[in-house]
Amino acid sequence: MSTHAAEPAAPAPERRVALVIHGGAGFVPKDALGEEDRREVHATLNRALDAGYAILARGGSALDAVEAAVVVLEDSPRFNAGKGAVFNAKGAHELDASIMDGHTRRAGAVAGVTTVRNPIRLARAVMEHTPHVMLAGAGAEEFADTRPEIRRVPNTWFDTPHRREQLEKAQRAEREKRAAVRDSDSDMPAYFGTVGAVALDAQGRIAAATSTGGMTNKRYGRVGDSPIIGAGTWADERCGVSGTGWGEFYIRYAVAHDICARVAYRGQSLQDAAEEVVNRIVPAAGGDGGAIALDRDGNIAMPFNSGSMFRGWIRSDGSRGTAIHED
């Protein structure tokens, strides 16, 4: 676990705020990350926390905060979103993202975009500048051309050597009929690295956002849970969630919404609701992964059943940290 070095304090908000982020759930053995890699992961998580919390501390919206945090993670090659997105089976990148404002239940999402540098920005543009919730593929990119704030890049801009190596390993394993879903050499789930954020602002509003490159070696056109409202992302007036895991199971069990529904209808605590869905229901169905969740009282839950989950938090009392494994 890492704590952030002391910096000049941001202006204290009138009401307590909170922020929680993730860089994906999966199995990363402790000895698989070198010290330099570990430092860089923690530093990037802290940069994302700083970006989001600076907005919250000056009284800005939870929606702005989650977008800002996710953009930092999308721009890092360390995570499976934006610059570090995995390759599909055709050797290209298809990106998904969604964002939701819990106070109004407005939401926006994009699926299968290939030339948008920051899909989370386009998802928000869909929410704010169209009557729709989701746009996909060529239609989403055509809409991106109408928004001057959306930056387009060649699909190869998302390439990284590490992701290319993952694809080659996955395809070798598939040819040898060993494993189509998992990287057989490392046992790292093929969906590892999805990013997300959930924030509570000084007005008591909650927002959530999620962005991903999907699964290594996925079929062309495959869409997972990240852009699906209620599956990978959810926010309402009580609760917000961003998920990370085997997307097909998160879709089937409406994981993000189910966590918040248990808070609303069962009266469960956020921690109990998140633990039950992520660590009991999803594994029982055959899936794995994790989630970050935040409620209107500033409580944070970060359950995962996959061995590790890159995550960071700033609680309503101002305490903060980042972590990768259980400790």
Second form
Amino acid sequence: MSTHAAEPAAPAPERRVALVIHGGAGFVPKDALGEEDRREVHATLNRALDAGYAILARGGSALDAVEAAVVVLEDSPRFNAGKGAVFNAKGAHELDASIMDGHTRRAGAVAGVTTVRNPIRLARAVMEHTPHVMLAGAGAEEFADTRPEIRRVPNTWFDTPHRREQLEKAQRAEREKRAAVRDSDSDMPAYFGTVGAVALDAQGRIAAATSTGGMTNKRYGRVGDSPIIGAGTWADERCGVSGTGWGEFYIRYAVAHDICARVAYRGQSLQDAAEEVVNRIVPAAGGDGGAIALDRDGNIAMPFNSGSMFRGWIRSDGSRGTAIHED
Ligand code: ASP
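Please give the other form, namely the form predicted together with aspartic acid (ASP), since only the form predicted on its own has been shown so far.
Now the full complex is given, and it begins with the chain already shown.
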């Protein structure tokens, strides 16, 4: 038996935490948002940052942090996720969400749910309480009923006058053969409004989450990129991404995974990788949108090609901010 006194435990390595969130990319002209709206958007983004950061600051997991941040955004009528989700072509709401834990590569997703108040919570439950990655439609709702933490609401609970107006405009435009699915082709400012979060925790783990109502006037049954792992959401050991934009392009170009793959295989910086995918590849293909990305060193990238993206961040040095346009 050793007679040496026990070595004092080495202090835990100082790991810094970081968090980045978005409330959707789109084209919101600077004068389209009144002072009151602007204040409210910034306040909600800050509440989401606070919810996620409180968890990270006390040593909690990146997974808990992204879920908490997204729940705040889902509960706000300002964003196209949960309350305030856009209407589909039948005048109802179908919600998509996904979450991924980079460290374990576990992931959960739900598509086309209509009565789940916080789809991100259900996505997490799919990850933790089923052997599957994605559940869709009625099967997802049936599973929701087995989980006490999941609240269901009538589909009309998600209604907001603003989204109703967007639907009516999009449908008018469609009738006039001017456009179909994209807000940007109608008179309305193009405005996606999906929400997402990516976090780095004190253990160096990265998680990402995304939640959406999809795109205004989408066809009944349409599923976008947000619940598709690798398209709208991705997290691995060194990088995490949540996307927002014209989902069909994000699916075809595996946008979220592509950003992290560039970091892993090409050794690109997070900023360069995110910029290249969002500002070159997606627009060259005809799509638009943005993304938030975070790496294991706490670097943050928030590129968008759509004129604006509601976003907020807390960097590993503790500095924080929220923004809408390029400013
Ligand atoms: N990406 C979402 C979708 O296509 C829309 C958005 O970002 O707001 O469903």
